[in-house]
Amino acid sequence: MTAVIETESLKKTYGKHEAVRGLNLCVEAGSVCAFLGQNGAGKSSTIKMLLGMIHPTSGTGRVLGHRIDKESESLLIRQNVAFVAEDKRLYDYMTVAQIVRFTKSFFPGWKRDLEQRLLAQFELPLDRKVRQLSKGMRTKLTLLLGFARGCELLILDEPTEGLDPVAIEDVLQIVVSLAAQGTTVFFSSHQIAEVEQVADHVLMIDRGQLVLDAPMDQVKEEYRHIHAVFPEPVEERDLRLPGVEKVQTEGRTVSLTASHNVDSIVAHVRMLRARSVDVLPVSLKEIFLEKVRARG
């Protein structure tokens, strides 16, 4: 598969704090992305990185082809890529449909059958100002505009702020499909319910480096607890097998975490004559939370 997003060693640095520490990102083309991690962890440094709005203090990087440090380049990075930020920042003194009309022109593959689509799914009044929108409506509005410029990459940085659960399922819908139709999504949520249900791959980052880089289903399908009972106490390091992220123990009872492994871990465990082994699923909520605890 084609990378649309790749950088290598890419760190960035504010005086003495390190906001991005040698991240080594691969984002496949029509994937849906996650990009997960803590208010500080780095994310908002990266992706304006990735756009070219600041500079990395050193490493490489490369977003649809084009150099991120390289001024020239970075333009064509913006020019090519749909980005909504965070802030959902909007001209407060049009209307919606002098927005649309306006942000529309700088992009020749607008696609103005969903722009009517979505004006009425997200009920947006044309004549009224943005300015007197209600927050949701604002990030309704920002999501428009986004999602209808027909980029080949998308960038989104907490995309369903203010939205109700009914608004939130149709822009994950909207994902979905424009996936479907060839976009790259990458984007930057606290919400890890919506990243569960519409990401293929999860990246997660911690303190500016990565803790986990791996494919949806393979979170979904391997990452494990595995609990057990002994006889008598076993000591940790009897426990520590590849594949093993976290061990627990509490007397005679033992609570692993594995990301990989998990037949083998189980065999080595029953091997050590436990009484009894529970096997459950792991959520991505969960990962998340033991990621960043264990770098605490």
Given for the second form:
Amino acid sequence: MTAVIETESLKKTYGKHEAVRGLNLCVEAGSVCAFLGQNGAGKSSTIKMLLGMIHPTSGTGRVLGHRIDKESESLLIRQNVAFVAEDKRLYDYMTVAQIVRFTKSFFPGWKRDLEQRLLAQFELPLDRKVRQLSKGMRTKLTLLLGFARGCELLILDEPTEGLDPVAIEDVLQIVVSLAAQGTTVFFSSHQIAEVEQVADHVLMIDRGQLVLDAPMDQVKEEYRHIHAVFPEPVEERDLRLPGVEKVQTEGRTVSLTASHNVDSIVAHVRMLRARSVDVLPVSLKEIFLEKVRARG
Amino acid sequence: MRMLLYKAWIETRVRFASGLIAVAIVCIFQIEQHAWLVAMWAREWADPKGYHFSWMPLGIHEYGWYLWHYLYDNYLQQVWALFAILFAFGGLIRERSGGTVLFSLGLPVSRRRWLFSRLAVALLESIALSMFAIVVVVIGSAIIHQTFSLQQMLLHTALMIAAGVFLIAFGNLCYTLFPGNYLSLVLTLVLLGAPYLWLQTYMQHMRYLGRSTWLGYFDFAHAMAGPWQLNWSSAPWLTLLLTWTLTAALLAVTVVHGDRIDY
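I have the form predicted alone already, so could you send the form predicted in complex with its partner chain?
Complete assembly follows, chain above in first position.
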């Protein structure tokens, strides 16, 4: 598969604060890639660097084969990337019709049918000024302006923030449908349930560094909680095996989080004479929390 | 490009309308004051104990000089300069304060194109404002039965714009450099307006007294006004060349600085 987004040792510092620390990303064409991280983890800084809005302190990156640190190539990137920013702010002095006309003038591949469908679906009044729209309506308009661009890569920063559950469902359906048509989607979100619903690849970032880069199927299949009860307390070091991400012991009870190698870990736990061993699936939310807390 | 110009126009049209009103007020006021001022100067000139300035005969007998002095060497120029600076106010830095910069930068438009489309609209609006002044003067002068050289008026307008591009470029650089939204506007107006007005007043006074000073090299307002009788040979070419060179330098600094800004 071809990579549409690639970064190599990407770094961004603001004064003494390191927002992004040597990030190595790879997003493959046609994927729906979720970009997870806490507030301030470096997600928005990374996205802004990909689009030439901020300049990397060091490191390199390419989007659709174009270098992100060159203004001329950054322009080529933005011709083929639809970006929806986190704050969803638009020119509030324009009407809905004006801003649609304004935005479409920059994109030759503008999807007029999708524009019309979303205008109707989101019930956006064409003659109303952006400043008179509710937050939810403004978010829908911003998403419309992103989706209808007909670009091969869609970068969404917290796309569903401020939307009601029905609208969230609609937006996720559109994302899935665009992905089915071949659009690569790279989106950041705090809504992990949404991520599990639509993403096929997960990138997790914490304090500017990548802590997870895996296909969603692999995450769902290979991450497991292993609960074991032993006749006598065991040493934590005895459970430090390849694939064990986290070990918690409470007396004779041990709780392990494994990212892979589950069968061998279970066999090892049984070998240590565990009385009972339970293997349970792990949700993405739990993985996220563990990744973040493990580094805390 | 057309839509960028359209956007810049929507953002500045209220300022432009305000500029038209201000220009109309200044021109109408000066035309309306003409008869009264001329009568006063004539009285002073006739009175041996009255004020006697060298320009008074011109002011009394030449309506063209009157228009040049009060409009192009003073009030119209000041109002025009103020609005030229205001028209240039805005751009990506201001959009950052308003929160729309990420939407703008998400479009396939280079930062330079954003800058120059806004400057182009500012320049076009400034030109339109000065043309509107001519229309007001033509109509107003016809009403008070005064005649003047339209060619001279067009030449002074051209000179005002040609030199005034420096103000647009300087103002835009200030907006790019200074922090805050309206704070940068105030700082720009103070930084540009205060020395401009002070020097204009001071140098006019010195000229009335027939003295010259090195400060004259910085009298930008006089450069914008030019001499009363403006023609190819009396045009301040050297000043214009210097102004355009400085304007190009300011634009280059704005572009380089603008390319480096993180949004």
